[in-house]
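As C-alpha cells, one chain now follows by itself in the form predicted on its own.
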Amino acid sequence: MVGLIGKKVGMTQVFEKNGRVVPVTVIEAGPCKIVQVRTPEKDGYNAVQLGFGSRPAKRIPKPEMGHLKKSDAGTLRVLREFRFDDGAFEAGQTLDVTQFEAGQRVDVVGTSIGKGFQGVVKRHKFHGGDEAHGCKTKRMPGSVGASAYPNRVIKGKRLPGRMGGERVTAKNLLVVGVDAENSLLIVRGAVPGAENGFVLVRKAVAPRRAS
C-alpha cells in the first residue's frame, strides 16, 4: 500500500453488529495519478509523486505544468509525495482506494482548523482567575517573565497567539469500509481539518499499543 491524496467529506455514524453507534469519517480518496517515480539510482529513495483533484490551467505556473505533462496528468491540484518500500510503479499509472480494506490501521494527515489570534483561555485551557472578591486578572495569562534572571520571557512560554492551521497527523484510524464505486473510504473517529479540505492517508506508521 502506498497511499492516496482525499477530500474530507464530512462526519457521520454507523452501526457495528453488536449495535453499538461509531463516528465515523468519510473521506474521498483519490483516484490519483502518478506523476513522477523516483528511484534508488537517481533520487535515493523509493517514491511516488501522486495528483488529485483538477483546476484550471491558467491557474497552474507554467514550469509546474510542463512537469504535469509529461506524465500526461492533466490539471492536477495537490501534488504529495508518498514513499514506499518495495512495488513496481509507473507514470500515468493510476492509484484508487482498492489497495484499503476494512479492518487495516491508517494515518490520516491534515491540515487543523484555523481560528485565528486566541487567548490563553481557549488556545492553552488555562482556567482563569476568579470571579469574585474583585479579581483583575480575568481572562490574562498572568505573570510571563522572570525579573533579575534571566530577564526575558522563556522561550516556549504559552501565551495568546494563532491557533489551529497546522499540520497534524490522526494516528492509528480503524478502516470501517471501502465503496470502491464512489471512491470513498470511511475510517473511525475524527480526522484534521474542515469539510472538503485536502487530506493525505497513509499506512499507520507507528503500531498499535495493546489495549
Second form
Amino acid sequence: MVGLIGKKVGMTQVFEKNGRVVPVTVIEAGPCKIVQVRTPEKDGYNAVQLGFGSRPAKRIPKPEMGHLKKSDAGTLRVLREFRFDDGAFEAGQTLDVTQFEAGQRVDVVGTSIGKGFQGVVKRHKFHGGDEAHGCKTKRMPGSVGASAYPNRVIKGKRLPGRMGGERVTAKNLLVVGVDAENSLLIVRGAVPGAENGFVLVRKAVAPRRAS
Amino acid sequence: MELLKKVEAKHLREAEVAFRPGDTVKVHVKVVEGEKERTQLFQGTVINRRGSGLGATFTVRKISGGIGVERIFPLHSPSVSKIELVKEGQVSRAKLFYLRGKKGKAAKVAEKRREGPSS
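Since the structure above is the form predicted on its own, I would like to see how the form predicted together with its partner chain looks, so please show that one next.
Starting with the chain above, the whole complex follows.
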C-alpha cells in the first residue's frame, strides 16, 4: 500500500456493537491517478507521484499541463509524492481506498487551521498571570530574558506570533471503516485542518506495538 | 455534508419512533452483566430532545421512590434496543426542565387530547 490524497469531509460519531461511541473523521480519499513513477535507477528511490481533485485547465500552469499530459492524468488539483517499498506501479494507473482496511493504523497529514497572530498563552500554553487581586500580567509573556549579559533575547524564545496554518501529522489513527463505493475512509479521532482541506493518508510510519 | 450523511446512515436507528417532549416512553436498554445480557426498562416522561444525526439524544425523567431520576439516552445507540410510546403528552414547550422543581400533581404532563370526538 502506498497512500492517498484526500479531502476532509468532516467529523461525526459511530457506535460500536456494545453501544460505545467512537468519534470519527470522514475523509474522501482518492481515487488518485499515478502521474509519475520514481525509480531507484533514475531518481535514487521508489515513489509514485499521485494526483487528486480537479481544476479548470486554464488554471493549470503550462509546464505543469505538459507534465500531466505525459501520463494522460487529466486536470488534477494536487500532486504529491508517496514513497513505497515493494510493488510495481505504472503512470496512468488509479489507486483507491481499497488499499486500506478497517483495523489498520494510518498517519494523516494536513494543514492546521490558521489562528492568526496569537499571544503566548494560546500559542505556547503559558500559564499567564493572575486574573484578579490587582494583577496586571493577565496574559502577558513575562520576562523574556536576563539583563546586561547576554544583552539579547535567546534564539527560539517562545513569543507571540503566527499560529496554525502549518503542516501537521496525526499519527497512528485507527481506520474504523472503508467505504469503497463512495471512496470514503473513516478514521478514529480528529485530523488536522479545516473541512474540505486536503490531507495525505499513508500507512503509519511508527505504529504502536500490538497491545 | 452529503457524504457525512452516507456514513451516518448505516448507524441510524432503522425504525424511528416518533415521540416528542412531554410523551411518556418505555425505553428498553441492553445491560451486560458479566457475560449475560439482559434488557432493562426505563419508563418516564421525555423532557428533552437534542441534536441531529447520530449524535441525537433524549432525556427521560421519572420519579422513583419519591426521588426524581433522569437518564440521557443516545437516540441511535444500539444499546437502546427499543423505544415504546406509552402516552402522548400535551405541552407547549420543547424543553420541560420546569418539571424538575415540581412535585406531585404539578409535575404531571397533561395527556394529549385526541382529535374531535365523534359525537
